[in-house]
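The chain that follows stands alone, in the form predicted alone, written as C-alpha cells.
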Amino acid sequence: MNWVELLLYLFAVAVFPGFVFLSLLGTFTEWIERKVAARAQNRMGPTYVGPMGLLQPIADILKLLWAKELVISRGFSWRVTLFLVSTGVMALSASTLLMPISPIRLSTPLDSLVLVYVLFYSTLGFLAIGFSSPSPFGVVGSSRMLSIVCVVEPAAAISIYAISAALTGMGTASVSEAMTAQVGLQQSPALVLGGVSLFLVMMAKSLLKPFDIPEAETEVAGGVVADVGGPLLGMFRILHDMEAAFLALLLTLLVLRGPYPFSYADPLGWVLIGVKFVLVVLAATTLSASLGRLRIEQGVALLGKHSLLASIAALGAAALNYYVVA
C-alpha cells in the first residue's frame, strides 16, 4: 500500500462516506423522523435552527458535547461505556468502505459476514450504556434491548448473507460486490424477503415505534439513557443517528439497487440514491408515527415472525437458486 492509497482510506473512513458524512446523514435522518412525528401529532417539530429546523439535531448534539457537563451517578462505568460507544462509531465509519460510494472500496469473499460482525459493535455500545448504570431503569432498558437483539442480530446476519449469496454465490457472498451486481428474476425472491427483514431490522435497531421498547419514557424513564447526560448522551445520539443512517443507506444500495437504472458514474444515479434514501427513511418514520409501542413479548414475537422468518426464507430462496435452479 502506497501513501496515496493510505490517504484515500483515511479520507474514506474519516470524511466520506465515513464519520463526517455518516454523522451528517444521521442528523438529517433524525430531522426527518422528528418532522414526521411532529406532523402526525399536529406539532411544528424542529423549526428555528437552520432552514426549516434542518440544523436543530446538530445543535442539540453539539450542546450535549460541549455545553453540558458530564454528570454521572456513583458506580457508573462511564469510561468503559464511552470506549464501547466510540468503538461502535468507528466500526460504522469503517463499514462504509464496503459501499460502492466510497472512493476506495474493500471487497473480499464473505465480507458480508465481516459486515455483520463489525455492526455488532454498535449494539454493544447501546447495551453497555444501560448495563453500566446503577439505575434500575438503565438495566431494565438494556435488558429489553438484549431481548430484541437476540432476534434482530440473527435476522440481520441471515438477511445480509442471503442477499449477498443470491447475487454473488453462496461461497462468495460479498456484500460489496452484491451492491453492484445484476439482479435477475431468479434472485428477486431472496432480495424481496431479505429486504423486508432488513427494513424491520432497521426500525428495531433505530428504536422506532413499535420497537422503542428499550427507551420507553413513560415506562422506564428513557431506559438505556435514563442515567446518561452531557457528552456521553451526545455520543449515544451520534451512534444512534449514524446506525439509523447506515442501515437506511444499506437498504438503499443493497435492496433498492442504489442508482439503478443509472450507474454510479452518472450524476442522475447519485440523485436517485438520495431520493431512494429519503423514501426509505420516510417509510420507516411514517410507519413509526402511526403505530404505538408494543410490549416486549409482542415486539420480540413480531420480529421473530416477520423479520427472522423472512430472513430464513430469503436464505432458502438463495440456496435454491444457487444449488437447484442455476
The other form holds:
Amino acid sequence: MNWVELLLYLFAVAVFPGFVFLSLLGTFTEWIERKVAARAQNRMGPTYVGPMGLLQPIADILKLLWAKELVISRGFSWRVTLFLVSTGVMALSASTLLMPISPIRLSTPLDSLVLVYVLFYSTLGFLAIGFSSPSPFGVVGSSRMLSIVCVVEPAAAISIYAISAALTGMGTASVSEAMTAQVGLQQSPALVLGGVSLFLVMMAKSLLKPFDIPEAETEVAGGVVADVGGPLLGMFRILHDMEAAFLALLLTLLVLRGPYPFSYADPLGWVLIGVKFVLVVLAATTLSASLGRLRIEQGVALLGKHSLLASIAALGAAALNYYVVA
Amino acid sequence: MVDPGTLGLIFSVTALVGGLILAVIVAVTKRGVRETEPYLCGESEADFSDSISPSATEVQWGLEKTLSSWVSFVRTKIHTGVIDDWWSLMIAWAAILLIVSVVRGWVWP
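Same protein, different condition: the form predicted alone was shown, now please give the form predicted in complex with its partner chain.
Starting with the chain above, the whole complex follows.
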C-alpha cells in the first residue's frame, strides 16, 4: 500500500462513504423515522431547524456533544465507554469500504464473516453504555439488549453469509463481490429469505419499535441510556443513527441490488440507490410506527421465529443451489 | 486483494485507532456551561431574601392565616361570589336596620 492508497483509504474511512457521509445519512434516517412516527400520531415532527426540520437531528446531537457532563457519579468509567462507542462508530465507517459506492474497495473471499465481526463492535458499544453505568436501570437495559443480541447476531451472521454464498459461492462468500454479482432465478430464494431476515435484523439492531425494549425511553424500568447525558448520549445517538443507516444501505445494495437495472457508472443508478434507501427506511419506520412495543421474551421469540429461521432457510437455499442445482 | 484475516486486522486497527482519536476529540473539547437563574416550571423564581419588611400582600396572608376560621366562614357564607348570597345578606341587614329603627321609634318617640 503506497501513500496515495493510504490517503485514499483514510479519506474513504473519514469522509466518503465513511464517518461524515454515514453520520449525515444516519441523521437523515432519524429524521424520516421521527417524521413518520409523528404523522402516525397526529403530530408535526421536527420543523424548527432547517427546511422541514431536516437538520433537527444534527442540532440535537450537536447540542448534546457541546453540553458539559456535570454530574458524574463514582464508579462510572464514562471515558472508557466513550472510547468503546467511538470504536463502534469507526468500525461502521470502516466497513462501508466493502460497499461498491466506496472509491477504494476492500474485497476478499469470506469478507462477509469479517463484516459480521466488525458489526459486533457497535453492539459492544451499545452494551458498554448500560453495563458501565452505575445505575441499575442502565444495566437492566443492557441485559435486555444482550438477550436480543443472542438471537439477532446469529441471524445477521447467517443471513449475510447466506446471501453472499448464494451469489458468489459457498467457499467465496464475499459480501463485497455479492453486491455487484449477477442474480439468477435459482439464487433468488436465498436472496428473498435472507432479505426478510436482514430486514428484521435491521429493525432490531436499530432499536425500532417492536424491538426497542432495550432502549425503552418511556418505560419506568429504564433502558441502556437511562442515566446517560451530555457527550456520551450524543455519541450514542450518532452510533444508533449510523447503525440504522448502515444496515438500510446494506439491505439496499445487497438485497435490493443497488442501482439495478442501471449500473454504478450510471447517474440514474445512484438516484435509484437513493430511492431504494428511502423506501427501505420508510418501510421499516412505517412498520415501527404502527406496532406496539414487545416485551423482551416476546421480542426474542419473534426474532427467533422469523429472523433466525428465515436466515437458516436462506442458508439451506444457498447450499441447495450451490451443491445440487449448480 | 487481501486475505480475510488481514482485512479483519485492517478494520480492527481502523476502528480502535479511529475510535481512540474520536473519543479523545469528544472528551477534551472545551465546553461552555450555561448558567441560569433558579426557576420553577419555566418561570423565574422571585428572590425575597433582600426585602427588609414584609409587603402588604404578605401581611394580608399572615392575617388570613391567623384568622383562618373567621375568613373561611366569611368566604363560605357571605362573600361566596354568588350574587344571590350577597343580596340575601344585604336584605337581611336592611331588615335588621328597619327593625332597629322601628323599635327605637316606639321606645323613644
